[in-house]
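Take a look at this one chain, the form predicted on its own, written out in structure tokens.
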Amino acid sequence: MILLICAPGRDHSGLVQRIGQLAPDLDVRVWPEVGCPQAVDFAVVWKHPAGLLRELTGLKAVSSLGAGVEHLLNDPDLPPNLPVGRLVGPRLAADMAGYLVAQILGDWRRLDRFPHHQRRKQWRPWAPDRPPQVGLLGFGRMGKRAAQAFKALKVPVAAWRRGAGTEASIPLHHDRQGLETLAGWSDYLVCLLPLTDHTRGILDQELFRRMKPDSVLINVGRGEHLVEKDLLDALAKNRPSLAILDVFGEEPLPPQHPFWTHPAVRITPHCASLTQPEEAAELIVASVRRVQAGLPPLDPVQWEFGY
């Protein structure tokens, strides 16, 4: 099976390395270097080239090198009956549960302010009289795996999806009107979902309107949840009073853009949790194997849910 892995400024090499010691049977390629195209049966793909799709007729199935999928799902070129999957490992997992456990457990606390004393030699002992309240917009596999980070600190912490459903662990809301209740209860509101036509834009005036005073937005979806403009009007207005943002519309993020020199705006570059090789590797075989088995690959994308 010949294997193609298109992720255009990325380096692959211990990716292509760690894939040929787990199947040394596989032809692995690395775009541009495809050879005929129409020979690939299996492509890994993040942010790839346009027209690449409609050069590979001989597609069995495609995996986004992480967990989203907008970009394939955007692309006219994917033929309709493809079977799509990603690349959703307990690692990438674990890490953006870190990554929300530092920047808000941080944040509460108020770590910043002792680095401050110290150069001053100031003994000043603080700490909040009670953990924050979490709410968290999406509640798949990276979100379940980060209320189950916050459960353990005794956090309160609660979740939206789209659709009702039960999760005997923490409270669930859906629907609009579930959304502004979490909005109202949260601290710290954390958008974790899938970018599909009903969750582009939500993060919006209407939902900056709902949230507490001195509450803060943590965007570690995609960039096109935000309607930035409302954000910096909302700020304004102390709700919320601090965005924590990892993703952007354009990245990386242009030099002129407000965000960068924004007091209410801490950035980290699209690294709240990252695909590791060792990890990625692991996966794509396993994805490469199912689909040489006749099965779908790996956590395959539900067509009618957009995600």
Contents of the next structure:
Protein chains: 2
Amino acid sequence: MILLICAPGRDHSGLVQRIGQLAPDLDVRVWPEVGCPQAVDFAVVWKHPAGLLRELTGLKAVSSLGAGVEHLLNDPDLPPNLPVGRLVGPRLAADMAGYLVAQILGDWRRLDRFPHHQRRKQWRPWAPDRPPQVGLLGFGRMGKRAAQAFKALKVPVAAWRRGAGTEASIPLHHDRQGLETLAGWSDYLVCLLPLTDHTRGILDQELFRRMKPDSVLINVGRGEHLVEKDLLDALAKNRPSLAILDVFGEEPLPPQHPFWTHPAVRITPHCASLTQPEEAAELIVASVRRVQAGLPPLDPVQWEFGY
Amino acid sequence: MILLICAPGRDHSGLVQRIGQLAPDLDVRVWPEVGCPQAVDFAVVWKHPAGLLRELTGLKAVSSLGAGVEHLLNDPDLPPNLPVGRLVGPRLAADMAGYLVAQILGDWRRLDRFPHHQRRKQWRPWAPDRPPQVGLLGFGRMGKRAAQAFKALKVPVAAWRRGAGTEASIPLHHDRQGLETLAGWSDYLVCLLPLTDHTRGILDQELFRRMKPDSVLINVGRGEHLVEKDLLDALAKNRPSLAILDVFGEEPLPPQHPFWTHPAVRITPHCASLTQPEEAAELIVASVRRVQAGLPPLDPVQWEFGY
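Can you now output the form predicted together with another copy of the chain? The one shown was the form predicted on its own.
Below, the chain from earlier opens the complete complex, with every other chain and molecule after it.
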């Protein structure tokens, strides 16, 4: 079995070494050292170069190196019937949940004020008189993990997902009406959605209009979920009053972009949750074994939903 | 039933109003408006004035207004056989857990660096390659709640408690040997202990010597758990490299205290978890009802353990 790893601009030495330990039988190639492209059986890719998939004519399956698959599904060279998988391990989901809990509770409790008080030797105890209400857009692996953590902390949490769910652990909304209800309820509205034709631009003025004054928007989905101009207008109206953004339409965010200097925008540079080599190696090997056994790769795309 | 609330320096209007709504039959007095002291049946106190308990000769029980009871147990006027309770509600425990998760994950992920990078328009993604190891000293209501939240986030957590426990959800240590083992394992060592003769000064040079380089000490117990001079020496040796302190031997912390300006000390002014009037009112009424029924108050002191 020939496995190709292709994620331009990243260092894969640790990942490839670990795959070799876990599955010494695999012939692992790292782009651009592809060898004979037609011989590749399985490719794991992240923002792969245009045209690559056209050359890999012997592929049995392909996987995203991360949780998102839009770079694959939007590739016109993706063969129509090729099984597409992705890598969403427990560590990736837990790190995302940890980022959200730390950002939301740190902000809600205004922990950043205390270093300023300390500098002035001011003893000013303060804590909010209630926990925040957290609304999650998206309720997949990451959303469920975050919901579990918030529940353990007795922070009220609700979610919006594609269809009516059977998950009873937290209130679940769906449809347009449910989306607006959740937006109006949330102190923190968090976008964890996959990027599809249905979710592109979902964070727009129509949604911001439903948000509460002083609420906070957090986007850890994709930059394309957000209509940037609408957010700038909405921040001026205090609905939301703050945006914590980890993803952007163009990354790295260009120096002239207004988000950099906006007082109500907090930027983290797409690192809310990063695929770790150890976990990625285990998932890739597990996915390879499935494909070798004639099964779809791990976490296969559901074509009817577009992700 | 005459109930006395005594916590000098705090505003109790919200608390008393809520108790009145929940239990209109109670005669609620707020110190110093005690009326006839001998008539008081149940007192809920926090840092009450010396001599008060000597006057309340008709007391059937007394409760701390918070989780700690050392201000009661150290009062020479506390009658030997008087039942002593405390107030530790689910909100108080969850707020403490939220403080710990936000402080620990915010620090471990170095979230405070990103505002600096944003100011300089620097796109520098970073996340730690593993979660931190969190050691909890104390495994009561607050410790269990914190452990549950860390577990939901797949953060390794272990605890140290008085005796060998039967709780199987996380590794539990006990005895002196176990304390040192936990200190040597933890990236974050958190003191959540009650203050007793056995725990006073437990955060001392002997313990710090066992801690890992670059580890962090968090004290949300009591100031008296910490030997302040030993901490200053230990910080100079980088074991621990940082102390996050919410409680102090003298509060408010005096202006000349070296902690205020120490670069490796982060101060929050005893507000990691504050008793909320709504929850306190419910717990007080529940405790009163127990005493009226001839039962001990809520969460009674276990005299054999000193807390």
